[in-house]
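In structure tokens, the next block holds one chain alone, the form predicted alone.
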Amino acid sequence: MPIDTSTQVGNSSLQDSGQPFLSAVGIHKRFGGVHALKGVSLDIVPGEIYHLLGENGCGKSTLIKIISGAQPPDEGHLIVAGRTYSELKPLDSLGAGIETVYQDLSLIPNLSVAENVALTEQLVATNGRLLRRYDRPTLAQTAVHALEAAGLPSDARFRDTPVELLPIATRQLVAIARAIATKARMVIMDEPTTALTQREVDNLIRVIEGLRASGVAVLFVSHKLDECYAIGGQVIILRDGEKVAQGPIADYTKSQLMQLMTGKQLEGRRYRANANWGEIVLDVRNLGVAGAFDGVSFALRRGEILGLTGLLDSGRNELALALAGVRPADRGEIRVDNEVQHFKTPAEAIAKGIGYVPEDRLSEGLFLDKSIRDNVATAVLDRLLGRFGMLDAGKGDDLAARTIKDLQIAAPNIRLPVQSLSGGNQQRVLIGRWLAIEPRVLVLHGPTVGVDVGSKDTIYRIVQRLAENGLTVLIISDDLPELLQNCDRILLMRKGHLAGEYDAATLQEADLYHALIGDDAEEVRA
């Protein structure tokens, strides 16, 4: 609620004077015994880009929710365009020109692209109340402008498409277009590049630069430091609920940023060393799925870590699903330990030792309201039966306890719901579920999506240890440093076919990037 009613200053005059558009002053927030924010203060100036960095659980999401009006602070206040608030309501935040693109996008699946893009503007104009008939001509006009600014199609066919029919990467850009449509004065982007390919990230960077040039402040949350450097601007670093640093991102090295975020020194070198491969475990021959990919062949040996990358239309995702039995191949064959398999269901793949960690752990992997124990045990319930065919709770407890220890999951109790954990710990629970089946091959699809740098380091070290102990690993990712640091070989897919094979130890990131987007004149083969 407003504390005073001092005159609001226009965005252009704020920018000209260098005055902050938004100031957070001494913000505290507690959840039970957890002190999530501890006196955080910061200024956001119009026409500037800020990167909000920190490990999962450091308070980033809580701070964003307070600024967007989703939660009130316990102490402290906000000053927005010269007006002081003890707390913001969502409509206060939107009305002041603050637009937030959350990780879950907050789009309405059964509404069209145009409706999702332009409705917020009409909601603000009517103080949260829509009439029975909204202004469709204005809605269409607003949508066209915003979609073009976000680099999306603006024709009537695309505008009328229900959002639920779009791929996740396109939905991400639609959510960003919505922020543009509101003529926002400050845009908060919470990990906006999670589902985007490098080409789409490049487009987003151009969108952000356009916002900055027009005097809009951008608060950008990401775990991908290379993207932050590419965008430029200021960096704000939180650790354990406190602001520990702020300044131009160019003044910090990557290792300095990681140390500030985690409180410890993390190495940026290759994790993979002294690979010792054994016999062929997985042999894929001329595999294909109609309309997705065709003629894909490769072999994986015991203890090998193979990387697979490509743009979203390359067929890489569909290949992962075929190996897991989620989307069965309609031609070619998969051999496990030299036995031909035709996986029609995930259960068949699991029975032959294929563990699959999906790309989206929240909607495809975890049972968020269930305990750590229940999530880990899901894939091996038949092994946890007692004498009379009933589940043996003790066996489940032992399995969960071993998983917490082996995968370094930060949780005091195996009965805690998974949704109470940070992103990195959630991911380790999901990996633990598939390690419980004692797989021959572990397929990791985007293994560190939405995971902070400290948890990435932990996950990478776990994967290396597993491979050293003889597990065969396939990593599917568009995080190029992740592949180069962890893999022995990298396969590149383009338009449904394998387009290159590379030695990860000698390959440069720039060369892999150019090959990924199709800029290279000829492939560099290992």
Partner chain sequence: MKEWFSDRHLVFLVAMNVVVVLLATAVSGGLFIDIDNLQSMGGQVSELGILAIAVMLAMISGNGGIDLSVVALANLAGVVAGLVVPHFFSPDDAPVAFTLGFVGLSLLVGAAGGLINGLLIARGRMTPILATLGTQLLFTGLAVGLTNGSAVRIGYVEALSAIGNETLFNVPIPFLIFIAIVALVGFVLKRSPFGIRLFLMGTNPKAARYAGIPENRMLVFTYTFCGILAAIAGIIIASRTSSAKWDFGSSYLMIAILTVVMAGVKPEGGYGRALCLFFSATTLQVMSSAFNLVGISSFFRDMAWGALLLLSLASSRFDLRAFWPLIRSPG
Contents of the next structure:
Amino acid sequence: MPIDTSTQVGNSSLQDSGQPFLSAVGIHKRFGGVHALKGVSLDIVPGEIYHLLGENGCGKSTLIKIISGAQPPDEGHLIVAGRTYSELKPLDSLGAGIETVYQDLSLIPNLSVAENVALTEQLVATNGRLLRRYDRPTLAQTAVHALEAAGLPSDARFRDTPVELLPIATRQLVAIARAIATKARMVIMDEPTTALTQREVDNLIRVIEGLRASGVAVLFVSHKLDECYAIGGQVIILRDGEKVAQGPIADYTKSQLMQLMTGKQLEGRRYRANANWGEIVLDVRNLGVAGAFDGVSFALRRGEILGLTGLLDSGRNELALALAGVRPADRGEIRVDNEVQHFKTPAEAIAKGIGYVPEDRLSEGLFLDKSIRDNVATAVLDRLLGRFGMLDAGKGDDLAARTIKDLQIAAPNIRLPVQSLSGGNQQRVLIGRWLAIEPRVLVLHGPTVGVDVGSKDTIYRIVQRLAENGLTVLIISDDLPELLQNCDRILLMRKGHLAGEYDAATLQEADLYHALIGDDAEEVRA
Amino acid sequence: MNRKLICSALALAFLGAAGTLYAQGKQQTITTVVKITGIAWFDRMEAGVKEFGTQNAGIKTEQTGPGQADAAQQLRVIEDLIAKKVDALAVVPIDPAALEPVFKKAMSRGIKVVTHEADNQKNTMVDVEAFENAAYGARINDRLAKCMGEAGKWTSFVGSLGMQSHVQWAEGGAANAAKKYPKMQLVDAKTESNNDATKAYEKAKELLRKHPDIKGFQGGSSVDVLGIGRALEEAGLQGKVCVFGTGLPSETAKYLESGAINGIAFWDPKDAGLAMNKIAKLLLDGKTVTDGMDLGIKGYDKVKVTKGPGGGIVVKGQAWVDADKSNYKQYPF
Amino acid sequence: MNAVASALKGGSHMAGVPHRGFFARHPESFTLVLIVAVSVIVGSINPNFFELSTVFDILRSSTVTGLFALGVLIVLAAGGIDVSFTAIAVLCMYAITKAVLGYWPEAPFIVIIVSGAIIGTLLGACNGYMVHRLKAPSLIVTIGTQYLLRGFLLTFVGTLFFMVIPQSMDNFGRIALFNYRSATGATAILPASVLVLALAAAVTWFLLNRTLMGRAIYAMGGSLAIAERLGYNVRVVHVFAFGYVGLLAGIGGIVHASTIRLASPFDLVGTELDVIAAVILGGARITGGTGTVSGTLLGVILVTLINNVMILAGVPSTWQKVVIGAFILLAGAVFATRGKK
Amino acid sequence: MKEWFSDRHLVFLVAMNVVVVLLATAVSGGLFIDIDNLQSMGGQVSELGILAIAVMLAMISGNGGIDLSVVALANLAGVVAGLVVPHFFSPDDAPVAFTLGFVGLSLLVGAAGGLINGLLIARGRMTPILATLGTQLLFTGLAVGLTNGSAVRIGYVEALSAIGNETLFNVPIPFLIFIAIVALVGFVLKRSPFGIRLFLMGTNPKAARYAGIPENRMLVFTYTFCGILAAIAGIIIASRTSSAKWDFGSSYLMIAILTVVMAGVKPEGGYGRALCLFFSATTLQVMSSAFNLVGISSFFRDMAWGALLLLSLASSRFDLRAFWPLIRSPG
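Next up, the form predicted in complex with the partner chain. The previous block was the form predicted alone.
In what comes next, the whole complex appears, and the chain from above leads the way.
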């Protein structure tokens, strides 16, 4: 039975009555001695967009897990579509029409696009009984409708591609297509835009607006306040496990929001004070990687902070990897301190003083179940030797303790596994690893992805301090305010080439945005 | 929890002290160690071992062995037995070479060592052989030749290239054929069956494909003839191709009946077990075996004694048994 | 949203998606190439290879390994590994043979094989339950059960060969699907037992590709945490996947005894790594989430083939292991480099 | 959390050792802790323990790491040395030179075999389970081919024989070697840059690469080291048996893997403790010897091993302290 999902999504009588679709009442949750949620209550009304804001550790993710059924609450209950639950199971939650898109998107990497989009619907329909035949024609049909509604291609080749081969932005839309396919009435998105470029964010916002218009409630978790304003709707602010504010976002100023989240006064300011640049440290000449970028030349001076941005297909990621030695350049040269280098492995780049903080902290950066000390010391083990060529535990401890102090990492013990830290602290551990090598150049790829406002501020201040002390920094980011706040110059890449160079001090965000979207934006709007 | 550990350690020390005061009984123990426990062959041997124990008061006999036919496991069993301070060991080695040092150690501690199927064992006091291996192989080969009409292609199997007696049988057969039957042509000799009937079956099938005109098979391991017989039966070649080899009457019965196996040869492991234990008893009593002696066991009534490769002696009986469809039922194992 | 815009976006959504060649999308076709290559080489050394009986023999030898391999495929696809299936198989085979001979010698074959399937399924399901409940790596759990089950069999059930198996099993082993008399007068038989493999392959294929369970198995192999979050009952999937290995192992054990017409409690255990290797050579990844039925069957045939052409190719028995080892390394290395883009 | 877990696992293993020793001592009337039996067990546990350490290192390296070729390589090392060295040094006239030559050549063969494994896995990007299964066949096959399948007899060479059979201060030399290797590996894993890098690589290979850890070199080195450990086990085997043969220890591989997983090493990589491995190996040995002493069949031993492994899993999952009073007062 063919269903036109794009029109029927979220079509419910509740929408008209103004009744909440979901109510959480007095939710408490404790982990050991930590009281993560302290009696949170909230109502979610159909056809409304909510931004759940708060610093890392404020209880946002716990709340989401309770709503999606991943964890039971200790106290309190949930009312979904008129039914009261003391605890939701994942399948209950899905069955009630709650679709949760976690940061990892909850996509099964090895399954095809069509399966990721449309299987959940069949799973819910059979109530989780797995020994049912799954209906492939319907699967394809559901997938086609949902993919089209999400603005994705719906041809067979795309449908049959394993999700793991797709770019991250496309995966994000696939996850939304799944919400459409399951006829979700509430979509929860945990930091959906972190890995997206500006244009992709715009596209995502358009799709979400479509969802909202058809009566779906959308709950966002995000750290990007600018985006929240762009999207509009309600904000719900959590601090230390308590709801401290709720209301239309337009009623709050940015600094009010930040103050509510952190409890202290912060402002979006330019951190960069004009510094004195030194000699040229990194000189890139006509660098190219086949199929990704070509003819890229720029020079970086001592103490300079350079920003680099571009769309996903601009080649900026590949450029970063080439500088880090992960994916060697095919053409051109990289000079460090005027010596030509051909990095074939990260180890060679590290030896020449290039530190690279990768974009994907969890899979490319950290050793999650190893200690903070081991994570910090990874790249400099050879410098921590004592007798017999063995590690001097004291030196390692000193390094870790110093890093914790310098980078203001909130950690009681350097032997704790890194996974026990919050995102911002994890990121600082990673930066600490590269500072330990006493780098000439630090390449930060998406330095504040998934990092809360307070931590962002700390990281920016650290970066500024490092640059003042003579470190050369290259920030690769999609977060335009971040680049404007932190950099001296900003380079723009488009389709594998350098497309512009801007002075950050005089540049306006709107101009940079327009330059980034470039001609494509015109075409799409046409 | 640490305190509990210390307490446990103290308790252990106490028990140990008590244990050393505990005296062993005066009964003498002869332990027979076989290649692998549980299989029909060595169960039959155990019957002999037990029989000897019941016949001789004052002697406690027991049989043990590893759960896998691995020389390493057998070595471990023997080491544990030496630590257990048995009086005599009667061993059927998987790999005689691997047991040399452990036997040396056993003898240096006054333990009597008797072996079986190990005529190249240096560190043993007496090695008991049911027969001469090469002669046994030649004898099987003679029967095969007669069946084949002394002409045509034939091949030989071994359980494993690592099993010395199997290799000796195969080579004894080959030497015999080369000497006596010029029209017989040996092809793809010493195929390994891994002591596995299925593998023997597959290998036999492959040989039949490669040599459609093959006329005879000589099996090594006791399961080889089972696999070969099944392959021939399926190909409808029973009676057209001759199969002889080591085998147990109980296991080969149905193929002997169908004619897929023409004849088997074996020695009675019960008698071998009896002989080993009997000789161990002689050694414990300070006696030894002399040439032509009658051990009072069938096939070992007039043993041939020669000097072994080491300090000990080799005792050979004439204990082989030929069986075919007509007489296999006389042997209940 | 107009056609131009969506076409434009379609392009960007597929940008960066590597174009996957035929072999990358169908790793099992590479196994087929290897099979053909080996056949051509052996056939050119010894033309006797090109006979119908070769095909029959390879199929027959592949039957039991194939049944095991299909089970291993399911577990690998679900992100686990199982080394206890041989112990399950031999326990089912031996215990049932012994029980039937002792209490109901004329039991029909269907009863025997169904009881093998049931016992196997139960034992396998225990594995699955423990893997789930103890949150333990399946390698550890199944090593434990391998030792436990085999030890139990040999300690408490028995150690002696049964040369005479129940009549109905014997009869089943002798049913010929196809008879063929070669020029030399030897008969080549394709036994009906290969039908069991064919049936199992069909069921496994259906299960993996046409049921939600199949998708759940691949999903769990892709990411257990995400699958759980998406509402798949991973306990059920664990118990099912390991239970299915047990099912096939139980059936495989009975078929094994029926075709070789004897029951040995020392059989089968020790071959588990070879079966796993065959499945990997059929294109499944040890890391889970992949694998196809056709690839698995081809992998089994490849390994069986290489083990059954040594004599035909004239390799002396002393050097056969070297040649087989070198071949596996060669095939594995080429397979691995093919996987790189 | 991890430290706590591993400690609990260590406690479990030590407790099992104590329980089995106490039971066996009580049942055997003290014979079990007789010096002869202790020496015998110490001699036996070593070769298997060393092979298990090799498997453990491969497993720690991650990415499905395992070394199935260790036993084959141990035998090959002994076979090659046993065939070649007598051509250069007479075992009777120059026993010490013979022994040194034997040890040297064995280690060389072991290192070469391990290097092949490492290259296949690091450069050839082969799945470790498949690569080492292939080399297992290859090494075994070479040993068969070189010897036609029969044992290489080395004969009694005093110095060589001492390695496997003599004692120092009443402690068997193989056991001392085992302890030395446990200490060395434990120290290297915990305190050397190599060890830390190995753990990190096993935890997250991709992050390790980005952090400049030379993945290929690490893998090649690790598997080469496994090969050398295999060769040391091969030397002890050759010394204890005065011979070398391709099929010695065919049951060892599974037992070595059993020892490793019983020691709490994670098959997915990144975690393993040498001390746990030591106690895991001794637990299995003590059980095995106890059963031999009391005359319980080795089939039952296998069953008990399997049960113990499952119990060890359960112990790390559930709190077994509730059962302490039961365990504490055996007999």
